[in-house]
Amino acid sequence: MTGDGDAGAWAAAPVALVATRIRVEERMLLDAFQRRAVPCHHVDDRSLVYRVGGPPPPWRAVVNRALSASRRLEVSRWCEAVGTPVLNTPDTLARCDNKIATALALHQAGIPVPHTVVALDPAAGGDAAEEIGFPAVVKPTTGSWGRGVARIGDRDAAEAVFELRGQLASPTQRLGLLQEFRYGRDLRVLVVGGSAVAAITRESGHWVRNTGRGARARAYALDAELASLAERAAAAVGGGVLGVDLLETDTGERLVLEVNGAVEFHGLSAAHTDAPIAETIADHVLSGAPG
């Protein structure tokens, strides 16, 4: 920006909500921008076409909520290349949308995580499982909602799971990430712009606890230790608007499991009816700080 006119034009430009479809979270964000009298346009990521080297889009900022991890990354990569603020940045998404990259980033930052082993080929899955011990959890490198995870109790089960993975078409899906299985409470903390906003515990009769698969979300008190741990985990992957998933063991130990770069927050909003989740995200977007 070179003057007051440029600043005024930037402030009058709409925000783009890039989303594959309007779910609860997207509707809440659209309403939050409307309450601020800020135009916010929904853009289907599947409709986007751009010329490399062409002008930037006419948006002051982009909230990137594309469902496809591949398209999500490309949307943020394009926005960053043309100087349009975007949540989340491509670096953050690249780390969050690959569980191996997330585990490495968290470990490098000194964040407590479950013992983790990576197998680069399905043929090594049995050895990797022996390395981590039993019971263990096999996770896909990419994906959400707990899809594709498996709890295994012995080497035979591990080899069966990896044999199936070896038949998948995607080289990425044939990679294996195994973590020790620990009992405990499932927690999610929403971090916006480096600050922990609210926390929930997710309860279910199944060991995979995800509100998208029917788990119940209950408000959980965000103590200083939990807030600090979540904020450090968010910073480790690059910052932004992030959902940090943790396990609180029966002995009180807290381990970070994953960091979600395309976080769903309907459970948080329902559990914390007094917490303006969407408003906080909208204000962060309008602050112009992408991280």
Given for the second form:
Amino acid sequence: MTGDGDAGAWAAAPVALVATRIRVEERMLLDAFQRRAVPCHHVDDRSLVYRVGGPPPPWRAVVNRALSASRRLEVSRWCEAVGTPVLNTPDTLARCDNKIATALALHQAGIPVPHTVVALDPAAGGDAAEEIGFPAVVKPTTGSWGRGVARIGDRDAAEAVFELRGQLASPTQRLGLLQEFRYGRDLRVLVVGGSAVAAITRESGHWVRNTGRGARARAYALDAELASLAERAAAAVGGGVLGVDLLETDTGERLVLEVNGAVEFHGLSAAHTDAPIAETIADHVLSGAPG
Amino acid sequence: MTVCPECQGQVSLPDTAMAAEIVVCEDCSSELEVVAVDPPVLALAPEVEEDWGE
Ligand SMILES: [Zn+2]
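Based on the form predicted on its own presented above, generate the structure block for the form predicted in complex with the partner chain.
All chains and molecules follow, beginning with the one already shown.
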């Protein structure tokens, strides 16, 4: 679409915001494009039908905010196949939406991660937990908002959690990811196009701290070391617009826990009223350089 | 103004509201999806699906 030399027509084409719901983030992005006088159309991902080998969509770029990880990946795969710039790319989404893939990519890039063990079958969950030690955290390999995460204190608890997971229908949900449980401060850094933009810390009475579960977000000063670590983590999964979740331990060690490829940023925006987060993302999309 | 399907409270939609937008009822805090804008129709936003979100 950008290769035909018709740069004027491309610049006039609308941006597509592919989204299942217009939440706070999507509204902020629509407004940011409007302020730039760039038409931005909401497209419901559930309405998309495309032919393999068919023409590219009439959009200069796609901001992919589909809620379902499966649909999100297909939207980005399609866009990439037809040459339409898309955020995030399918490679990035594939690494972010599978926490095993995330941990492997981060470790491969030399980024500190908690000790992590994978059990491919629930029957191996007890052994995997012994390998990690206690307390440990059992996570689903997909999903978010802290759903399905369990903290276990001994082998019996591990086997109970894995027995329940063994009854789940989805083969993906039967995969087990275990990590050492570390006390510390939860940080999230938003990275846009390779640059760390802002950070928050999340506090909650519950050990699963997630603003989607009612944890309070407070602004956190982005020091050079934190920015660099988040930027390296973002690059390790393929780059784009990403939420890097870190744990700062009591001893000051910083570990990267996850990288979110379809990042919610309302908590970050509320904590950083002076930081134009949607504007930064819109500018990155319009720079024509996804990733 | 339109009516919250959960609590029957009055919900005022912004002029810019669009289909698929999520609004929150100020009375009962339910998340509501704008199903249509003209005339406005609200429905309870569905629970999460298995592979939703971040
Ligand atoms: Zn209500």
